[in-house]
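Single chain ahead, written as structure tokens, the form predicted alone.
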Amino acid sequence: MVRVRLAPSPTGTLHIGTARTAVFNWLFARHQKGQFLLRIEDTDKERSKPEFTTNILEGLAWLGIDWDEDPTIQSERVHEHRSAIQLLLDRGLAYRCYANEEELATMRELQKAENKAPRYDNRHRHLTAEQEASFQAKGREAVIRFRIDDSEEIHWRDLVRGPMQWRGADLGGDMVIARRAPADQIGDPLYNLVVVVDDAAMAITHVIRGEDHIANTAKQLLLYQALELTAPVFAHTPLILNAEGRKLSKRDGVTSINDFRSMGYTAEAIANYMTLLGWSVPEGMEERFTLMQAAEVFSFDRVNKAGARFDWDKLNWLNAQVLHGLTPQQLLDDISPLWREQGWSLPEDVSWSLALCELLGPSLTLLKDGIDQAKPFFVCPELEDDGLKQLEVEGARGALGQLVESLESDPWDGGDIAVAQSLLAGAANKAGVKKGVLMKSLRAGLLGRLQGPDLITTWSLLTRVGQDLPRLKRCLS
């Protein structure tokens, strides 16, 4: 059975790059009728926080990504990690390195002066017992390094990039797999080692992650071989780039799923768009789809090698399509919490709120657009310049006065549209103005400006909550 995993570090909120990796893993697992697993890589003790773990799990669930087993917590497996390191030490495939930070810094400065790539020079690979004892007597602690022979050739077939080949000489020398600790101890195990041990323990068959991990894959394949573990199949997906073609980062503003959510993007649009960041739809399939629809046809032969540029216009279009496709009830469920955050009270009659959602829905791009667009229905707006100018048109105030007089003598309940049209025609006729003048003036009075949604529906909604006459009367003086 196909088993894939997402392995986020809880050192920050769910990043769009991590979320896109989750989407690709999930799509592949569901397409293959396999399993999608989570591993929380919390071994960075200083930066890992429980609230970030909660944020990651909630963000994935919001996007519609479910997992098939309880998450594995990496810090709970440190005994297994240290056992693997001890095994490598016992086999002579790893050793203790006593070089201190000052010596390593001098080494790097010399390499820089000679225009050489930075790498560890393996100086402590062949220490004698006497030399080790001498370092220990001086109180030096040791990291543990895994031996990487320069002559080593590492090969694998990547699901995205095809045949891959690395030389041991290009991996920076012998790799640190445990932090500095006294000679009789094994320090905190490090990323490349623990990932291999945990993926093997979780029976991961495919590792799907960003292309920035390619060098790590070469190192990890050597560890799989040294530990006599079965290596998974690898797929390295393209990075998400900004408009200038650089890796998307915090400098570009919005990178957290939380940020997108607070801006008013829907989970469906974000998940849809992230799938398109590096994957092209099969012929005949539209670019708007659900995750389950994508899972039915997902394959790595349609994942691009080149970086995927983030396109705000495309995301906005997708989000608008999602919002425009919601029923009034669905939109109300999503948007009413935003209205309540503004301190606005919804009428007990839910039909009013549903009618407002039906009115505003077709014009929304972001969910939060529904705050500004709905505000005039909850808060009486100030008269803006174009509204004031309209009220100065000859006959405008008189026509509004006639309409107010008619409404006071025979109120309209906001229901029958034909009644509203008759009221407008009668008031315009009595005031001796064209009906269009009255309609513009009515909009100015109700909304404070000449731009807005359908006038009769707007009037109906404000009438039903008793806001029409007070707004019109303020325009008569």
Ligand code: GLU
Given for the second form:
Amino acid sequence: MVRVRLAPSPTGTLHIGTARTAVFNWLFARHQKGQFLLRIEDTDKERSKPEFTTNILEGLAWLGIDWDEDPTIQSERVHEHRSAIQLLLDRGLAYRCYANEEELATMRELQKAENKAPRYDNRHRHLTAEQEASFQAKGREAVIRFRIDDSEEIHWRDLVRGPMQWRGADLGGDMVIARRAPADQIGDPLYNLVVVVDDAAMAITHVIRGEDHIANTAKQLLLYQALELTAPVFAHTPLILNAEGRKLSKRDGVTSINDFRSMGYTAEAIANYMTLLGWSVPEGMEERFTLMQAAEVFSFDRVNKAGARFDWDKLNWLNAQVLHGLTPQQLLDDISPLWREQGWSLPEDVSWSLALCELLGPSLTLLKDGIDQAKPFFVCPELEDDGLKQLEVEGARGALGQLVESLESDPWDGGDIAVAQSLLAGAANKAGVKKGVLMKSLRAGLLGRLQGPDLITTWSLLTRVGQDLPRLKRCLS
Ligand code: GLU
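Could you output the structure for the form predicted in complex with this ligand, given that the previous block was the form predicted alone?
Zooming out: every chain and molecule, the one shown earlier first.
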């Protein structure tokens, strides 16, 4: 049974890169009828915050990503991490290194002066018992390092990148697996060790994560070997790049799923777009799909090796597709909280709000476009220049006056469109202007300007909330 996991660190809100990794893990798990698990990597005590965990879980749920077991909490497993380190010490595969910061800095400076890549020179790998005792007598603390032989050759078959190889010599020397601590203790276990212990304990079969972890994979494979654990299959997904081809970062203005959410993107469009970032649809499949539809056909064969450039036009297009596909009721559910936030009250008659959604839906790209576009239906707009100019057209005010007169003597309830048409024709006729002049003037009066959605529907909606006559009357003087 396929078991994959997302292992976010709760040191910030749900990052777009993490969310995209989540999507790929989830798609693979669902396609394979396997399980998708979560592990909260909260061992960085200073930077980890419970509110970030909440944000990450909520963000995943919002995107439509569900998980199969209660999340594993990494900090609750420190005992297991320490046992694994003890095992490596017992097997002579790990050792205490007493070198202090000053000595390590000097070592690096020398390497730099000789134009060599900085690395730990394994200086404490073979300390004698006397040397160790002497460091301890001086009260020196120690980190614990895992031995990485330079001659080591690491090979794996990556699901995205194919055959991979790494040389032990390129891993920076013996690797620290526990932070500095008094020499009779084991300090805080570190990332690579902890991940291996946890992935094995969770019976993870496939580790799917960003390509920035490739060097970690090489180190982790050595740890699997040393701990005699079965290594999972690895898949390294391409990074998300900005339009200039650099790694998407804070400077691009959006990094967190929250940012997209507050910009008015729908979960469906974001999930759809993140899948397209790095995965190409099979022939014959449209680029607009749900996660479920993608899961049916998902495979790593179609995941690209190259970084994926973020394309706002594509995301906007997808978002518009999603919004245009919503029923008026769905759109109302999504947008009414935004309207209420503006302090606008919706009429009791829900059919009015549904009709407004039906009217505005087709022109939305972002959900929040529906705030500006709905505003004139809740708040009487000022007359703008083009609206004022229209009212100066010969006969315009007279025709509007005729319309107001007919409405006052025989009110329209905003229902039958044929009634509206004949009211317009009659008033134009009486005033001796073309119907088009009256229609433009009506729009100017109702919306303050000449741009806007379908006129008769607009008029009907405003009539139903008693906003037609006051708006038209202000134009007559
Ligand atoms: N906590 C790590 C991260 O967020 C997990 C990496 C991994 O998937 O192993 O980058």
